[in-house]
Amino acid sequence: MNKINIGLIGFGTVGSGVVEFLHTKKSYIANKYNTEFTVKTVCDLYITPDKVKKFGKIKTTKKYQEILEDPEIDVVVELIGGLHPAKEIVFGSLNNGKDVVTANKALISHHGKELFELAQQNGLRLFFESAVMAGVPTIKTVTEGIIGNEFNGIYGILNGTCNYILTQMSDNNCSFPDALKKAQEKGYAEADPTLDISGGDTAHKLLIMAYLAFGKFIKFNEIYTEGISQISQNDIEYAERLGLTIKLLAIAKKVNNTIEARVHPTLIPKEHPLASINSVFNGMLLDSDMLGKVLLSGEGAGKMAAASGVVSDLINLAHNPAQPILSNLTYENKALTVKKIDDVISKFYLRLLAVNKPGVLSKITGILGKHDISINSVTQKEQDAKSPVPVIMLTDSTSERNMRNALKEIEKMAVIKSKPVAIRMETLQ
C-alpha cells in the first residue's frame, strides 16, 4: 500500500470538501488505486479539533510552519488562496522538500513560473487543477490529453458568479443588482463580489491557461478586463432579439507570434455550445491545430467540485513519484508577444440613450463613420417623444482604438443622456 501522509492548510469550504471526500471514498481509493492518504494535520486560523474528529485523527494548528517542518508529511495541500501567506507557504513548501497541491489561481498565475522552476529543480511535483474551473479537468486537458497539439485560441466561461447572474438576467428578466442579490443568498458570491464581477476572477484563470498553452507568461496588467455591471435588461433582450446571447468570456488567440488576451461581456451566437453554458456552470473551448476544437464544461466551483479536482491532483501525484512535471510547464516561448488591447479588432453592439429628434442619428452615424466606424443596423426602441430612447447600433470590425475614441466624442454630445454602453461581438466557429 502506497502511503501519503497530507498536511492541509486552510480549512474554508474547499479545505473541508477535501477532508470530507477523501474520507468518504477511503476505502474506494485504497483498493482502486493501492493509495492511502491521510490528512495527518490541519491548518487554519480559525481551526478547533472538534471540526475534524468526525474524519478521525488529526492534528490542528494554527501555524503553517508546522506542517511545513513536519519531516512525516509528504505533500502539503494549500486552500487559503491569495497571494500571502500563500506565496511563502508554496515556496517553503517546495524548499522543504515537499510537493504540493493548490487551488490557488492568484498564485498561479502570478509566480507560476518561479514555482514550477523551483519544482523542477528540486524534483518535486506541484499539481493546480482546481485553479481553473474546479474538478473539471481543464489542466490536464492542455498538459496531458492533447499535449502534442499546438493552440490557436482559448475561449472560456469561468467565473460561476457571472454566469449566473446573466443566466438570472436573461431566464427571469432580472436586473443586475436583482440578480447579483440572489446570487448573493444563494451563496455563489461573495459578500464583497468585485473580484468575481470586475472579471478578476476570471483573469487570472486565463492568465493560466494562456500559459499552458501558449508557453508565454503574460503579466495581469497585460490582460484586458472589463466586467459585467453595466449590462442592462436593456442588453439582454436586444440580445435576444438579435439570436445571441451576453457571456463574460475569457478570449486568448495566438496569431503567428502575437497573443491577444482579453475578459469581457462578449455576445456569442445563441447556436453556439458556449452559449448554452448556463447558471453557475463553467466552459471552456479549446481550439487545437490538429484535434480541432474541444468543449469542456461542468460545475466550476462549489465544495465538492473544487475537492474532486484537488483530490484528481492528489492521485495523480501519488503514481507519479518519479515525474517532477507532467509537461514542459517552465517552457516559455520569448519570441510570442502581447497583442495591446488598442489595437485588437473586434464588432461592437452599441446602446446609446439619445434625445428623440430628427438629425440626431445621423450626427453619431457621423462621428462613427469620421472614425472609420461602419454601421451594420440600427434599432430605435420607440418611446414617448418627450423621453431619451436607446439607440442600438451593430458595427462592422473596426479596432478598439477607433471605437473608444468615437465612443469619447459621443459622450460629450448634449443629445446623449448616458454613457454609452459597447459590448464586444465574437463569431465562434
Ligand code: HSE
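With the form predicted alone already on screen, would you show the form predicted in complex with this ligand?
One chain, no partners, no other molecules: that is all that follows.
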C-alpha cells in the first residue's frame, strides 16, 4: 500500500471539499489504487480544530511554513488561490523536495513556466488539473490525451460563474445582480467575483491552455479581455431571435506563425454544441490537426467539481514515478508571435439606439461602408416613431481596428442616443 501524507493549505470551498472527498472515498481509493492518503496538516488563517475534527486526526495551523518544513509531508496541496502567498508556498514546497498539487490558475498563468522548470530540475511533480474547468480533464487531455497532434484552436466556456449568470438571465429572466448573488451562494465565484465577471479568471485559464496547446507563453496583458457586465437582457433576447446565443468565450487560434488570444462575450449559433453548455457547466472545443474537433464538458466550478480534479492529481501523483508531462510543459514554440487585437478579424452584432426618421440608416451604413465594413442584415426592433428605436445589425468579417473607428464616428452622430453595443460573433466551423 502506497502511503502519502498531505499538507493542505487553504481550507475554503475547494480545500474543505478535498478533505471531505478523501475522507468519504478513503476505502475506495485504497482498494482501487492501493494508496492511502492521510491529510496530516491543514493550514488556513481561519482554521480551528473543530472545523476538521469530523475527518479524523488532522493537525491545524495558521503558518504554512510548518507544512513546508515537515519532513513527513510528501505532497503540498495549495488551495488558497491568488498570487501571494501562493507563489511563496509553491516555490517553497518545490525547493523543499515536496510534490505539489494546486488549483491556482492565477499562479500557473503567471509563473507556470518557472514552476515547471523548477519541478523538472528537482525531479518533483507539479499537478494542476483543477486550474481549468475544475475536475474536467482539460490539462490531461492536452498534455497526455491528444499528443502528436498540433492544435489549430481552442474555444472555451471556462467560467462557471459567468455561464451561470448568462443562463439565469436568458432562461429565468433573472437580473445580473441576482444571478451573481446566486452564483456566489453556490460557491462558484472567486473570493473577489470581479475576476469572474471581468473575464480575468477566464483569461488565466486560456493562458494556461494556450501555453500547453501551442507552446507559447502569452502574457496576461496580451490577452484582450472583456467581461459580461455590459450584456443586457435585450441583447440576449434579440440574439435568440437571430438564432444566436451569448457566451463568455475564451478563444485562442493559431494561424501560420501567429496566435490570437482573447476573452469576450461572443455570439455563437444556437445549434452549436457549445451553445447548449449552460449554467455552471463549462465546455472546451479543441481543434487539432489529426484527431479533429474534441469537445470536453462538465461542471467547471464548485466544491466537489474542483475537489475531484485535485484528488485525481493526487492519485496520479502517487502512481507516476516521474511526471510524464513535464517535457511537454516546458516546450516552447519560439517562432510564434501574438497577434495584436487591432488585427483580429470577427463578424459583429451591433445594437444602436437611433432616432426613427428617414435617412438615419443610410448615414449609419455610410459610416460602416467608409470603414470597409459590409452589412449582412439590419432589423429595427420597435415601430414607435416618437422615441429612439433599437437597430440591430449583423456585419461581415472585419478588423477590430475598422470596427472601433466606425463606432467612434457612429457614437458621435446626433441621431444615436446611447453608446453602441458591439458583440463579436464566431461561426465555430
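Numbering follows the first chain given and starts at 1. Keep in mind that this is a model prediction, so the values were computed, not measured. For the two forms, the rigid core is made up of the largest set of C-alpha atoms that agree within 1.5 Å on superposition.
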item: Large Cα shift (2 Å or above) at residue 177 between these two forms, core-fitted; value: yes
